[in-house]
Each structure stands twice: as structure tokens, then as C-alpha cells.
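Here we start with a single chain on its own, the form predicted on its own, put down as C-alpha cells.
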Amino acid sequence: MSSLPGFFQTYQPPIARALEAFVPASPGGPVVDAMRYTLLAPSKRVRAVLVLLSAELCGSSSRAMPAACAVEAIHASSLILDDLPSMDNAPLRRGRASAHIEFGEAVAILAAFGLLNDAYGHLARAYEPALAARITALYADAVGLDGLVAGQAEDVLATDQGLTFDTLERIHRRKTGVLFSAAATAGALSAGGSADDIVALTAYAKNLGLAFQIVDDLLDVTGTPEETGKAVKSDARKTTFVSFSGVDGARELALELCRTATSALAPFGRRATHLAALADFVAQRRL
């Protein structure tokens, strides 16, 4: 089984203490209860990592937590809608029981608009007007009518139905790939990095997510719950990578994708062994 790159052990510890401030356990009640509960889950933080490493190859991570922590919460907000019994209708997620299985419907809703919002509102807070403009449109765009809330629902429209390459490749790319740009280019722009930063890394991050995407359809079929901690064959009425290509056809597609998100990281040299160490983790991914 494949695991975390070492490195990643640095980035986590702050990455976990910074999602703990960012929705304290006080005033409390049910809708922060269940925010917690979906954000504060044991995960990879892969796209906070990717923010803080981005950071870092264009100069410093010092500013960039505040635009990690706003990327995990529009995910984790993303998970408990997809989770949803209009969605996906998934009972697991992150090894336990799913938000609105846990807290109920209402409150699962209330939870994923509230960390959407507090995202939004942290970046206000944590940067000067100009970036803070800036970043929050980036996500907001990431997760807009050609973001997250298009694949959303193309993919929901998609169930039973037979799709082109083309077409699945674009519910992917807006459903996973368009945030793993957006924190790709969110951590280039706290530290200041130029267009041409900018240029390699959104190019190396659309192609990461689209192979992490892939690696999750081959991971339904392949992978068990106690891997992937959620439930796994739950894609068998819907168009995947796997059933479009086959496990051996999908495997190569995310390793290409994955080769050529590393290619696009040449003009950083060296500087980014961490970043194309986590492309080659989520090419052979098993969790």
C-alpha cells in the first residue's frame, strides 16, 4: 500500500491546529458540532498541503495558512453535499459515519453553508483588501457555475446514463481538478509569485487533480472501506474512468496525467521535489 510522502509530516500538525481555530469548539451547538466533525476529520489535507508547498516554491508559506485552511473548508463543505441522500446518498466518509447520517439533513446543509461562508469570511479577515479579493474570487470561481457546482451537477444528471471521454473528463475537472488549481495558485499568490509561477503550477495542479480523481474511481472498485474510509462501489450507476477504460487503462491515464503535472514544474528546478514527490504519491495511491 502506498503512503504519505515523509514531508508531509511537517505540513499536517500546523495544518490540524490551524482548522482547530478556524471553527472553535465555542459558542458550540449542533451546526458547529457537525462542521468540525466534517472538517477536523483524519485526512491527507492534500489540498492544504498543496497550498503551503506552492507558497514555498514562489518564496515563503508564511502568509499562506489562512488560504489553506479557506481550500479544506470549501472541501470539506463540498463532501457533506456530495454525501447527501439527494447526492450520493454515502453513508462513510473519512472512516465514520457521514454528516447528515451523524447530526441529520438539516443540520449536514447548515454545516456545509457554514463552512463555505466562514471560508470567505477568513480570507477577508487574514489578508490585506487586494489579495483577499483577489484569492476569494479564485475560489469562488473554483466552486461556481464552472467549478465545483457544475461537475456537481452534471455528474448527479449523469447517473444511468452513458457519457463521451470528453464529457467525463470535464465533470472531473470542475468537480476535483479546478480546486487543486485554485489552491495551487492561492498559495503562489500569498507569497507573491509572478504570472509565470502562476502559469506552471496552475498547469501541474489541473493535471494532479484530474489523476487523483481517476485514482478515486479506481479506488471504488479496487479498494476496500478500511482504505478509502468510505463506502467503495457506490459508482456502479454512473460513467467512471474505470468503467470507461478499465482498471489497467484508468492506472495508466492518472500516471500520464501525473508525469505530465511534473513536467509542467521544470521552471522551478529542484525546488519542487516535494511537489512532483506528491504527484508520484497520488499516482500509486492506495488510500
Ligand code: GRG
Second form
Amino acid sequence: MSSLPGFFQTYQPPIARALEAFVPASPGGPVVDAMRYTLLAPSKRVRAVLVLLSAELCGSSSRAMPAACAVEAIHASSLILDDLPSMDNAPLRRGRASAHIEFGEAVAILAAFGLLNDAYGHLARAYEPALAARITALYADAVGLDGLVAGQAEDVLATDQGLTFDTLERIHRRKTGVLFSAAATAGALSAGGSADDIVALTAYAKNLGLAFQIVDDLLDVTGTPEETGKAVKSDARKTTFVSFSGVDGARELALELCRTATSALAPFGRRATHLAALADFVAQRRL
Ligand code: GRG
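How about the form predicted in complex with the named molecule, since we already have the form predicted on its own?
Then the entire complex follows, led off by the chain already shown.
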């Protein structure tokens, strides 16, 4: 299954509407324009869907949308920063010019801060204090020194250097896996999920997130800009799972992680069909 599972068509439109309201066009100005440019650009919305599906599995997704929007805002913020000349120097994102090319570097950096700030602000306002604090801390930890910031730092500093398999895995878990885990946990928390629910969903998302990043590496080698919406062959100076294990080895590893992710869903039985389909998609995705 290389295209998105059919159920995404049900989830993407409400997510798009909620994101549209998340950063309103008014009062406008270059920073707001740049925030909306990246946040509202065509995206699979995997992290938001993961929040909503996890909430559904724990009872109801009726309170999950603010957490879904916040994780997408954090993700969009990370994409803007990742594309900067001082980081991956990427010209294309989500099928369009990267934010710093369209708006200039200063505005792009401010837009990334704006999105991050709005993510936390929305969470603080959307939920009662104890739940707001829990989800905000969860996302802050996922961004922070055991998450995206740490993973990105290690990744950028390792350019042109050989890495061990364990270091590579740690970088990928932090850069991508941790935000997937936070998304699933936030969905569960928004629905009042039990500790057992959270353990199962975190195990699922942790493995799914690492597989997602390995397939991202694979697509850099085997994909096209039309499929991925970004430049390809951009990882040549980095150690990736593909340079480490080869295309077939990386594909097998991603497949194995997706199988492990799916097996973590066992406690939910047939109710977890959509999350299992999401894992099948991640293993074979071309977008
Ligand atoms: C302060 C938020 C923040 C981050 C600072 C720049 C940085 C640290 C981290 C970069 C993390 C990063 C961009 C990892 C790559 C994750 C990844 C696989 C992105 C592609 O995700 P998709 O395919 O994209 O879900 P779409 O466009 O579909 O949403």
C-alpha cells in the first residue's frame, strides 16, 4: 500500500479546517503568512491522524483536535528550521519553495518560533489545567533535549562523519520517533485513556516513528520530488540507515519495525484496524 489508507480522506478535511483556524489569516503580516504557508501546505497529516486515532481507541476523539493541531504546528516548525541553509539547506518542502526561500531566513525563523509558541498557547487554552499541563509537558519533552532538538543537533553535527548503528538509531528516534510517541500519548490522554492504553500506544508509535524516518531515508534515495514534495538525494553527506544497511536492509528494518508496531496493538483487538493500516502504509509509502 503505497498510497495513504482510505480512511485518511475522512480525517484530513476536519484537520485542515482546524489548522486553518489555528493560525488565522488576520491580522496578517509576513510572519503569519509564513506560518500559514508551511502549516497549511499539502501534508499527509500523519501525526494529527495518529492523535485522533489514538484518542478514538481510548474512547473518543471529541477532545483530541487541539492536541492534533498542536503536533502539526510543532512538526511544521521543525520543517522550517530543518530546511534552513544552516541545517539541511533544502529548497523544496511540501511541493513548494521552502519557507526561507519564499519569505527570507529571518521571517522563516520567526515563523518557526511563532508556530511552536502557538502550539503551546493553544494547548494551555484548550484543556483544563491538569490535562493542559500534561500534554504541554509531553510535547515540550518531545521537542527538547531528548527529542527533536537533540536529534537534530546530533544529526547536523554528524554530517561527513561515520556513525555507529546505535547512534544512528538514537538520532532517528529523537528526530522523528519521539514526536510520534507524544502524538499517540496526547491522543490517549485527551480521551482519558488508561495507563495500559498509553503503554501500548507508545510502543506502537515509537516503532512506527522510527520506521517512518527510515523510509524517509529510503525515499531520499529511491523517491522523486513529485512523490515526496521535497528534493531527493540530499542525504549524500550523512550516514543514514540506507548508507548503513543498503536499500534492501533499510526496507527490511522498516518492515520489521512496522510489524513490531502492529503487534503492540494486540490489546485493542480489531478496534485498532486503522492504526494497523497506518503501519502497513508506513512500511511501503512512496509519499
Ligand atoms: C524547535 C520544533 C523544533 C525543532 C528543532 C529542526 C529540528 C529541531 C528538528 C528537525 C526534525 C525533522 C524535520 C525530522 C524529519 C521528520 C520527517 C520524517 C519529516 C517528514 O514528515 P512527513 O513525511 O511530512 O510526515 P508531511 O509534509 O507529510 O507532513
